[in-house]
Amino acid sequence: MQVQGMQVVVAGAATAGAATALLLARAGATVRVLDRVPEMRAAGAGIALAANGQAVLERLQLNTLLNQATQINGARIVDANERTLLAPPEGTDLRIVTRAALQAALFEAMRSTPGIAITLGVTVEAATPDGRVIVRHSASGQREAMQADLVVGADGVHSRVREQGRFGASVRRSGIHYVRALSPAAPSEALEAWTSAGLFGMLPLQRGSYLYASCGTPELERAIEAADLDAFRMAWQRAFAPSATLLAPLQRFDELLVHEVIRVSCRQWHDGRLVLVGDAAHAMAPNLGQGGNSALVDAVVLMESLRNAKDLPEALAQYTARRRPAVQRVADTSARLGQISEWTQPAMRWLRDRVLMPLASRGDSSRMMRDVLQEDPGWLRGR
C-alpha cells in the first residue's frame, strides 16, 4: 500500500513512538506525536542495546550514539560468589547507553524530521477504531479533535489507546519491583549476580555505570516503602559484596527508580485504524532485556508491513501476526529468568545452580538468540 501521504497519529514519544514516526515520516507519511509531558527531559537510566535494537537505530541513521555506546563483551550471570552460572553465546553484540541519551538523539532526530509534528502537553481521551482522536490540552483545558488513516499507540504500559479499542488485553501485576540506578562508581565488570536477596546487575557506561536489582524480600521491600536509602545498600551489601563500590555513591533514595513489574499481552494488536507497538503492546519483564529492543523491531516490522500489504487491514494483520507470536516467545522466557533469579531459598538456589543451570548452558545457544532478537539484524537495518 501507499505510505506516502497517509495522515497518521503517534501516541507516545518515547522509544516505540519515536521510532515509528521517523520510519513512518522518512516513506512519505504526515506524522503527528503526541504525548503527555510538557517537555521532553532526560530520564530513566540505562538501557542495553542488543544486535536487533542496534539494527533499527542504524536504519534510523543514529549511529552518533551507538558508537557513544558502550560495548559490552562477555557479560555473565554469576551467583553471590561470583561464579559463572550462564554465559552469553560467543559474538554476542551488546552495547549500553542511557536511557536520557537514547531519547534525546530520537527526539532530536523527530523534531529534525519533515512530515513530523510534535505535541506535548496533551492527554489522550478517545481513539476510536474509525481512526478518530480526541485530546485535552493540559495547560488550557481545551479538546482538540483530530482524523487519521492511522492511529499507532505507543502509550506505554498504561497506554490510553489500547484501553479504547479491542484488543483482548491482559495487564498483570507481579507485585515485584525493581530499582535502576546510575552511579557514579565503575564496576569491574558487566555482572548479573542471582543471590539470596534476588537480583543484582552491573553494567558499565562510559562515565560510571547502569545498576539494577530486585526489591522481592521482605527487608528490601521495608527498605522501599520507607524510601531508606541506607537499609536498601546494607541489604545488598550482605546479600553480594561488589553491590556496595555501586550503590555507595548515592545521595538520595530518589536517585534510585523503582518499578513494578507489569505484564502486558494483548489477543491481537490492531483493532481498525488502531495499532499497538512497545510497551502498549507487549510490556514483559527486563529479564532479557527486550523491551525496548522489541519496541524498536515493532517500529520496523509494522513500516514493512504497511509497505508490502495491499490495503490496510491486510498490512495491521501481517504486522500482528508476525510480531505477537515472537514477542511472546521473548516475554514468556523473560518471566520464567525472572522468576527463578526470585528464588531465595537454600534449596531452591542450589537446584538452580547447580542442575537447572548447568542444564540451560548446554542447550543450542544460537537458536535461542535467534529467538530473543526476533528478526534477523541485517533485515531490520534494511540491507
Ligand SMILES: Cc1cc2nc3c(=O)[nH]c(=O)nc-3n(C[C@H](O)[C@H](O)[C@H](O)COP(=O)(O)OP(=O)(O)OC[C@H]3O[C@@H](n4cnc5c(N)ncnc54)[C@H](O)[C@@H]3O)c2cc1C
Contents of the next structure:
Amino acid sequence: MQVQGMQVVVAGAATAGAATALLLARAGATVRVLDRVPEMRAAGAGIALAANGQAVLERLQLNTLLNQATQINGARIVDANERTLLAPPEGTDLRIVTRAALQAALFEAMRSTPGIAITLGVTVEAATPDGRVIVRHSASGQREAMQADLVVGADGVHSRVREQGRFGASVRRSGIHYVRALSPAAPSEALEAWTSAGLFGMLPLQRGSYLYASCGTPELERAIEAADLDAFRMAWQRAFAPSATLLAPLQRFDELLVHEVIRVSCRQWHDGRLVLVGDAAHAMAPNLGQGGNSALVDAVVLMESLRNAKDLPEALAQYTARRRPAVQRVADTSARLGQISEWTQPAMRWLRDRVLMPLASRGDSSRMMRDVLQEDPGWLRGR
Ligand SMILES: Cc1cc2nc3c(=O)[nH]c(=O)nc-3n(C[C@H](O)[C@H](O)[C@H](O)COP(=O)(O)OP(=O)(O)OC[C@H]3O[C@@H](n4cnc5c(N)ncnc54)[C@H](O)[C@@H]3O)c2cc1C
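Having displayed the form predicted on its own, please output the structure of the form predicted in complex with this ligand.
Every component of the complex follows; first up is the chain already shown.
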C-alpha cells in the first residue's frame, strides 16, 4: 500500500514513537507526534542496545549515537563471589548508552525530518478504531479532536490508546522492583551478579557506569519504601561487595529510579486504524534487556508491513502475526530469567548455580541469540 500521503498520529515521542514516526515520515507519510510531557528532558539511566536495536538505529542514520556508545561483548552472570554462572553467548555485541542520549538523538532526528510535527504538553485521552483521537492540551486545558488514517499507540506501559481498542490486553504487576542509576564510578567489568538479595548489574559507559538492581529482600524493600539511600547501599554491600564502589558516589536517593516490573501482553496489536508499538503492546521483564530494542524492531516491521501489504487491514494483521509470537518468546524467557535471578533461598540458589546454570551454558546459544534478536539485523538495517 502507499505510505506516501498517509496521515498518521503517533501517541508517545519516546523510543517506540520516535522510531515509528521517523520511518513513516521518511517514506512520505505526514506524521503528528504527541506527548504529554511539556519538554523532552534528559531522563532515565542507561540502556543496552543489542544487535537488533543497533541495526534499527543504523537504518535511522543515528550512527553518531552508536559511535559514542561503549561497546562490550555482553556481561557475565556471576554469583556474589564473582564466580561465572553463565558467560555471554559468543558474538554478543552490546552498546551501552545513557537513555538521555538515545532520547536526544531520536528527538533531534524527528525535529529535522520533514513531514513530522511534534506537539508536547498534550495528553491523548481517547483514540477510537475509526482513527479519531481526542487530546487535551495541558497548558490551556482545551480539548482538540483529530482524524488519522493510522493511530500509533506508542504511549508506554499504561497506554491510553490500548485502553480504547479491543486488544485483549492483560497487564500483570510482578511485585518486583528494579532500581536503575548512573554512577560516575567505572565498573571493573560488565557483570550481573545473582546474589542472596536479588540481582545487581553494572555496565560501563563512556564516563562512569549504568547500574541496575532488584530489591529481592524485605530489607531492600524497606530501604526503597523509606527512600533511605544508606540502608540501600549497606544492604547491597553485604550481598555483593563490588556494588559499594558504584553506589558510594551517589548523594541522594532520588538519583535512583525505582520501577515495578509490569508485563503487558495483548491478543491483538491492532484494532481498526489503531496499532500498538513498544511497551504499550509488550512491556516485559528487563532481564534480557530487550524492551527498548523490541520497540525499535516493532517500528521497522510495522513500516515494512505497510509497504508490502495491499491495504491497511492486511498490513496490520501481518504486523501482529510477525511481531506477537517473536516478542512473546522473548518476554517469556525474560520473565523466567527474572524469576530465577530472584531466588534468594540458599537451597534454591545452590540448585540454580550448581545445576541449572551449568546445564544452560551447554545449550544452543546461537538459537537463543536468534530468538532474542527476533529479526535478522541485516534485514532491520535495510540492506
Ligand atoms: C529496570 C529496567 C531496565 C531496562 N533496561 C533495558 C535495556 O537495557 N534495554 C532495553 O532494550 N530495554 C530496557 N528496558 C525497557 C525499556 O525501558 C522500555 O521497553 C522502553 O523504554 C519502551 O519504550 P516506549 O517508547 O514503548 O515507551 P516509553 O519509554 O514508556 O514512552 C512512552 C511515551 O508516551 C508518553 N505518553 C504516555 N501516555 C501518554 C498519553 N496519554 N498521551 C501522550 N503521551 C503519552 C510518555 O510521556 C512517554 O514519552 C528496561 C526497563 C526497565 C524497567
